[in-house]
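Read the single chain below, which is given as C-alpha cells and is the form predicted on its own.
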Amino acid sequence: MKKILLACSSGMSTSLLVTKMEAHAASIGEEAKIWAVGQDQAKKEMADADVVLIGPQMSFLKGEFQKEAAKYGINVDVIDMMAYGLADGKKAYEQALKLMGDK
C-alpha cells in the first residue's frame, strides 16, 4: 500500500485533492492512504508516509520539511501547481509516485 502524506497551510486546502487521487488510485487498482494535514502536523506524520507533497502556498518550507523526511528516508515536493489548483488527482497521484520510486 502507498501512503502519501499532503500538507497545506491547514489541511483544509488539499481536502479535495486526496480525494480525487484515492479516486484515481482505485481506478487503476492501487491500494493507497492518501491523507492530508496542516503544516504543523505534517512533520509528526511524516514517519507513516512513502513520500510527503506540499501545497503550492508552502514552497518556502520544502527545505525545512526535506531535512525533517530525510530521517524517514522519503521525499518531498510542492504539488505541481496546475494539479493542485484544477484538484487533479491523476496528475498528483502520479507526482508522488514518481518521487516514491520503487516503494
Contents of the next structure:
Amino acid sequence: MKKILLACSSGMSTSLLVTKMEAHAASIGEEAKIWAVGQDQAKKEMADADVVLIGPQMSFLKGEFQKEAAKYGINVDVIDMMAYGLADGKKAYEQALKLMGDK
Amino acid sequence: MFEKLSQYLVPIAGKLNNNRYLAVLRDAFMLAFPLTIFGSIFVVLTNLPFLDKIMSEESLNTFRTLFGNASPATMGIMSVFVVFGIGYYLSKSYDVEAVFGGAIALVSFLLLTPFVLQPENGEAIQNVIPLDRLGAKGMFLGMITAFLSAEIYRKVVQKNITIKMPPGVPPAVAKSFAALIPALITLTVFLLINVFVTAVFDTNMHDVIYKAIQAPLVGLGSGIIPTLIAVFFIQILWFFGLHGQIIINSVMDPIWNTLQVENLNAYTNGDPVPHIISKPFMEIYTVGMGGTGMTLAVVFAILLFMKSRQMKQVAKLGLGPGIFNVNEPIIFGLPIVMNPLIIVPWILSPMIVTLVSYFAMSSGMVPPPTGVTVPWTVPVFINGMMATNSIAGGLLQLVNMAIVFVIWFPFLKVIDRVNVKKEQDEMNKAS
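Moving from the form predicted on its own to the form predicted together with its partner chain:
And the full complex, kicking off with our chain again.
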C-alpha cells in the first residue's frame, strides 16, 4: 500500500486534494493511504509515509522537511501548483508516485 | 525577474517561519485561541442588539452580570495564557520539561507584577492584582518575561545543574526535584529585577515596558499606514506563492492581538472602542471577505460575466471554499501566483478596500470591531456583523466586495479574451 503524506499550513486546503487523490487511486485499483496534516505534525507523521508532498504556499518548508525525510529515506517535494489549485487528484497522485519510484 | 525575486523571498519566508521564537509565539497565541472564542461567544450573546426588546432592563442587567465573567476570565487575562504558553512551548522546543517552563514563566511574570491597586484618589489597596496587568496592559512585558525566563530555565537544566534523585523515586517526584534548582535560579533573577526596579527607580517593570515598548509599538501598529504596508506585503508574498499571513502575522500578531484585547476591555466596560485596527479587523476586513485578496468577488465576476471554460472551471471549484474564506483554489488555479496580468488588481484592491474600511470606521459610519474573536472561516457579511455587532459592519463588506469586483473586472476581461481565443484555437485544431 502506498502511503502519501500531504503537509499544509493547517491541513484545510489540502483535504480536498486528499479526497480527489484517494478517488483517483481507487479508480485505477491501487491501494493508497493518503492524509493531510498541518506543518507542526508533519515531521512526526513522516515516519509513517512513503513520500511527502507540501502545499505550494509552504514551499519554504521543503529544505527543512527534506532533512527530516532523509532519515526515513523518503522524498519530499512541493505539490504542482496547478494540480493543487484545481484539486487535480490524478496529477498530484502521479507526482507522488514518481517521487516514490526513485527510491 | 519574478523567478529571482522568488528565490530571494523563499529563504526569508523559511527563516521567519522556522525562527524558534516566532514559532513559539505563534503556538502560545494558539493556546489562547479556544479560550478567547469562548469569551467572545458570551460577549456577543450578552450584547445582541435586540435583547432590550425581549427582556426588561432589570433582567437584561442580571443576564449580563451572570454571564459576564466569561470575557474577563479569558480575554481579560490573556497575558496569563500567553506567558504560560511561551514558557511551555519554548521549553518544549529545547526538549526540557515543558510544564515547569510554563509555570516558572508565569511566576516570573507575577514577580514583576505589583500586587497593589492604586486608585486615582484614595488609599492603595494591597494584595490585589489589577486585572488589566494580566490582560492587555501586561502583554509585551509578559512576552519578554516569558522568553527570558524560559531561556534561563532551560540553560540551567541543560547545564545539568539539577538535583538528581536516585532511581526508584517516582518520575513525577524526580522531575519536581530536578526542576527545583533551575526554578530557584530563574525566579531569583526576576525577584531581583523587581527589587531593583522598585527600590531604585520607584516603579515596576509593567509600567516601564508599557511606556517604553508596548505603547509606542502598539500605537504604531494601530495606524493606517503600517496596516497598508502589512497588507501590501501579504499580497506580495502570496503573489510569489508564499503564505503571506503566516509570515506577516508572526511579526504583527503581538501588536494586533494587544489592540484587540484593549478594544474588548473598553467594549465590555461600555466605553468607546479605542482602536480601528486590530486582529479582528485584519481577519474580517481583509481575509474574511472571500479569502486573501477578497477573491470571492473575483469568483462571482468570473461566474457571471466571463466566458473562458478554464476560468469558469476554476471559479466553480473556488466558490464553495471561497464562501468560507478559503481561496487556495483561486490563488493556485487561476492562477494568481506569478501571474503578471493580475498583479495590479491583486495588490491594489486589498489596499484600497482597507483604506475604505478604515475611513468608514474613523468617520463613525461603521462601528469598529469590538474585539470579540470571530473565526476567519465564518462567511462574509455574517462575520462582519458579529465582529462589529452591527449590520453596518456587514454592509461595509458588501460595499468592499463591490469595489474589488469593479477593480478586477477589466483585468479579468483581458484574461478571459486571451483564454477564449486559446480555447477556440484548440477546438479549431482538433476539428
